[in-house]
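In the form predicted alone, a lone chain appears below as structure tokens.
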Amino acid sequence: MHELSIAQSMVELAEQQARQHNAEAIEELELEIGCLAGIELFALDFALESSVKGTMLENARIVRRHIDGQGRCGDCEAVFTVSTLFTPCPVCGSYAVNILKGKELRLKSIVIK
């Protein structure tokens, strides 16, 4: 379950940033997670729940923003929504698709107290 190591890394990063700003606690953590990032959301929720115990994030609100997938066809240049990494171009059927959005996994913002 790689979601546990991801959750632990997010907690460590958030705490590091909060300490640099002399914060007492973290009130909110905002995450951006792309639909193509390979993250099981229920597993990440569970991992975050256990990872925040005893940390500055213990009472923090965790906000998740979903990012839809978007790709551009390498053959015909069409831009379209993708739901998997291997979605063919709906215009020409090519599988030469460059993913533009949807693979993100980022800690977008931290609200400290």
The other form holds:
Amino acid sequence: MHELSIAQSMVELAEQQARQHNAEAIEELELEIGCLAGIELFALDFALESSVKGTMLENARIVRRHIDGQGRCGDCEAVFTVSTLFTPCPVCGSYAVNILKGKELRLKSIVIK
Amino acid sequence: MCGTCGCGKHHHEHEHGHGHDHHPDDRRTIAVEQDILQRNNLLAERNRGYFEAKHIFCLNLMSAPGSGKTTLLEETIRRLKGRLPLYVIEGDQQTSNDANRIAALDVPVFQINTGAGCHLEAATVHHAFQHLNPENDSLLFIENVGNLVCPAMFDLGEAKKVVIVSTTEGDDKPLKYPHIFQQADICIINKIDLAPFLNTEVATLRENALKANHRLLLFEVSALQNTGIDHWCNWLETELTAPSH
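Okay, that one was the form predicted alone. Can I see the form predicted in complex with its partner chain too?
All chains and molecules follow, beginning with the one already shown.
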């Protein structure tokens, strides 16, 4: 259940940014989560629900942007979509795949008032 | 003064009398663009800087509970003790059983009990090594909480991440839990002596680990039977004398 630590880090990071801008509350939290980030979304929602209580994010809308996985084959250089960390290259079948996208776990923006 | 609609610049006098609540756009979007684990990552880099400055080679050992991390550690310590100062940080939810086993080998050890926590973070490791106060030119093992999922995401500042998987867990674990294998530099397959009695092929386990991460350096050992431990310890000693360390 590392999602709880992740949720708490999100709250901490968002509040810190909001305070720097003298905000009263955070109305929206925009997250970017790659499909290979190792985050169970249901667990994250559950963890966020309890982590935001009593914070500036208590009533914030959570917007999640999903990022598809992308890999480049280390053998033939083909670039392709990956849905798992062990997707082989569709061109040459190699597992020597370097992940280019999909591991993001970022706080993209906040809307404050 | 309202900077949004410029109402403060009106030349005529009037009372709003209701603050600025009526402005539908007193909301502002702040671009943050930061990694959510930034705080942990920064602390981990701080730990890494400390280790590098003091020439401390730090390994983060991660595995499921019961895969033999502590037994492997005991065997490794028996071989390397006396060659250089060794230190261990033990992470478990409860008990100091592991720390007691390491302390019995006369090696300084610090036990972290995470309570309900499922992984170690850079801040807890920082606290632990301040207690241990390791000497320069030493080797520090961090035995993470037994968990094949969560420790993968948290950088502790180690030089190398080691994932341990035992044959009793089945040969498909690297595909079921690929994140930890993806993050690791080294994979140690433990309990190879038991494979003939199980529905586990060491070759398949190896193959699956490499599917999740083709850069993995693999070792096959039986910590309990002392098989393959020399090979692992030889590698450790080579790393310790490597110029990058």
